[in-house]
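First, one chain by itself: the form predicted alone, in structure tokens.
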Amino acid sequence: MKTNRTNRRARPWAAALLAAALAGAAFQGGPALAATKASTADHTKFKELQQGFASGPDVTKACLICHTEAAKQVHNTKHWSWEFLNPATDQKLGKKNVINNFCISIPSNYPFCTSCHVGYGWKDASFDFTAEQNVDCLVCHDTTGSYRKLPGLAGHPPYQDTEIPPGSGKFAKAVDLTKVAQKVGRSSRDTCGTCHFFGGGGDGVKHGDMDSSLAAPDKELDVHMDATGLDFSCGTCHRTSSHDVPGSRYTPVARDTEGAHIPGRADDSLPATCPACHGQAPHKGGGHAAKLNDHTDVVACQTCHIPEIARGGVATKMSWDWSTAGQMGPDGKPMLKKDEAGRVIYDSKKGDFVLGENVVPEYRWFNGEVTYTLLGDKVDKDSGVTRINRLGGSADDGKSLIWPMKVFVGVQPYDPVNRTLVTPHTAGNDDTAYWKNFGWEKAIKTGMQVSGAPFSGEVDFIRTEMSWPITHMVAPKENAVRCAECHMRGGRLEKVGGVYIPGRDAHPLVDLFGWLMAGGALLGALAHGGLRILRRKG
């Protein structure tokens, strides 16, 4: 598997320096960093925090007395704005603008969706993005594990004991804001995972390579985050500056041609790629290692080193069919259906789900270009599948590698007259919310009004697909994909075109040459044996 080679010089000294840095105090690391992880400040001694707080914004005001620039920095991040302008396509993206095929969309559902926003009070379009006290410091810096933001509260935690869901008899305790504020610290897998493990409305729903099993994984699940080993936090790779976390699902780096990052040297390339630590020749030594390095021109590191997703005991959703939502139980009330493992596979509010564990990814050429089907873009049900995000890539563009993907299949409502996807109002306790009245026409009319988009009043359902490049749950090298799993007919890369893979592919000239060589060897052996027999008789 050969293509152009770019920046192939191995720099073992660079890799060694980087490894030392990752194991040292420059980054958030494992047990070896226990001493350096301790804060230089005891926040319980700050008089600003020695008080009762009535709300999250009151805590933020206290934080800003010392951390004067923190909120301004957060305001400049996509975690705050939920908006991103793709410079390559001019598409306005971000959670605020895109449509997906799991929870579908945010407009008209803000109070529920913004429980994962780094702010307080985003309940509708009137939210003040300039107010510094609206920044939520605690959601990223809590170390107590007791800070929780509930759906429906527009990014606020419960300030009093709150029944959730209403009528369930189950209560979430009020958050002790003073206790949390006095115990703030660095972000962690727990704080990042509060949202990112539960993206799409539940544990492991969206990505497949991120779920709650990564809170304290073993080495078999993730060699970098291994809680008793390297113990990387998210910030170890996503090294943050001025509260801006590097990495993007909208403009990901599919092929990093830079070398390893060196501490003390300015480097503007993405720090959260494999080559940013391991360099362009990650396999050390000659022979088999050199042959493995030849693959890095064609194959992403993740393709070999993440053999399956959803490996930690948490199933990921592989499909979501909204068209079956609305069925009621024998008592006429919304119902749940569960599989033999006790996992929900049908919800009256959401429809049918297909779950998967230890899922082998799909594989595609990917060059980092992502184009979205946005509200207002025309869709065609007769085309088979509407791709909500289309990933660019080919074998000959010089920018692509073969990447592992989670492909998420959905069936979701759309407007068959205007031929567009729609933004239904699903969550809420009002009469137009789908989860309240189970009427698509009302829910979509309200949602589209909030989105400022036309709706014909007609509803149908369309099959959709989203692809998610996989990059977490990196297995130990002993558990990496075996050579024969790809170099065979019917193997992992069976559907990947544009590249010759020995063992999988046949080539007429190569096959002819091989048969001629084999035939020649056979004839030579027969001739040699015949001559020996004749000489013996003579």
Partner chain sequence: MERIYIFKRFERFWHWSQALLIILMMVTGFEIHGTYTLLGYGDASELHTSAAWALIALWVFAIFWHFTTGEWRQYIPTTENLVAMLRYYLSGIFTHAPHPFRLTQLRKHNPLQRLAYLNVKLMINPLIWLSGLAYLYYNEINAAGLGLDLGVVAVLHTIGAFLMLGFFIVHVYVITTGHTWSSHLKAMITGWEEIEDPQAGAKS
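Having seen the form predicted alone, please provide the structure of the form predicted in complex with the partner chain.
Excluded here are partners and other molecules; the one chain stands alone.
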């Protein structure tokens, strides 16, 4: 009893301390956590960094004095080249080459898009990919949270206070390069998130399973990245070696059949898959756990363990209709329309959006093969929806699992004469950029010229669809998808063929005859008994 009372009395203090600690953690974020995992080097003590830097490349030169191989390593990655040759399909992919149904394409919009490039100065095709000082170390290794690259600056941070967007009256402060350089550390959810949370032009727009809520998620949102729990960074799973980050959307591992990877074994690689840590029998125990393990040859872990996407309070875009762009407000100027939650659902520059939070994904067989519709590939408006990416997979190829997908629907400009997708010039302060001039023909003509592709001059819009395999926002096991959500008619997996799902599937004839027989037996018994009652003695 006494202990209890002591505890009760102590509780307000404990609560206050906890609250203070949490508040502290929330305000300090990455740096506080980074400090607890102490590095062997204090970069503030390095003479090379104790100077004012005029530009990002100057910082990189200082970094390379010690980290002699770092830039060369970065040069070999997709993060640098934005190019990827898919060995399975021979398709030339990478951000540079693919067309999507969000902001569509990069080639004529480099200074804006390359604010997410791990380099400085990529404003057009003349960019020097061999220059080591063009690598941006800080964007991944900043721990201060103050390093920002702005659209339009071709990957440079603001070196002076910069009005963004021009004429808006809002200023982005110049980055203190010396401070950032002296505080470098490991990459973090914040640094990766600087770009990956904001893909598609805004918070949570593109992925659905990645947005700024993952900077400091709670356990409900992501059981691994839980900021006050396991606190994984992105690199915990995407375990990077020589600056090459594993885990690819172009050639993902849809079905990892290996066991858990244990350091010290011959192969101590760590693919960014669930089985890489959890193995092939992730549910421990007999009975129920064993039955759950029986699912792993059919169902991806993500299918049950990510019940919904966009769960952190940030909406993701579910569709984007470019065909309605260009409508002006009553004042003749570009306008925004917002929904009741204050989220933009119409932008004169971009068209109409449909947003979604807590979205139940769609499910498909997926074997890791992704084929893109690229510039020059023929598209057909009459054939229904054009697939930006086509996912391979089936129930019986032995390589597929049922995966959750965010299926993103777009309506985007295309060339109805050449029957190809187009690469419009959207961003820029010039005479043809769509976002300044609101004329598709000019914008597409410029964009296609830069892409080196023919354009007929005709513009129409085509319906497109893009599938995004879902893998982040893993919920605690208590919140995993319940059995009955798939084992039922009209459930989550209703449309997934090629597999017998108890509770969903049945043989209609067996059921018909079975119930006829049981019903017949019952009727027969009732009739027989009824007759006996009627013929009772007395």
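Positions refer to the first chain, counted from 1. Model, not experiment: these values are computed from the prediction. So that the term is clear: the rigid core is the largest set of C-alpha atoms that superpose within 1.5 Å between two forms.
- Here the rigid core is superposed, and Gly519 then shows its C-alpha moved by 7.1 angstrom between the two forms.
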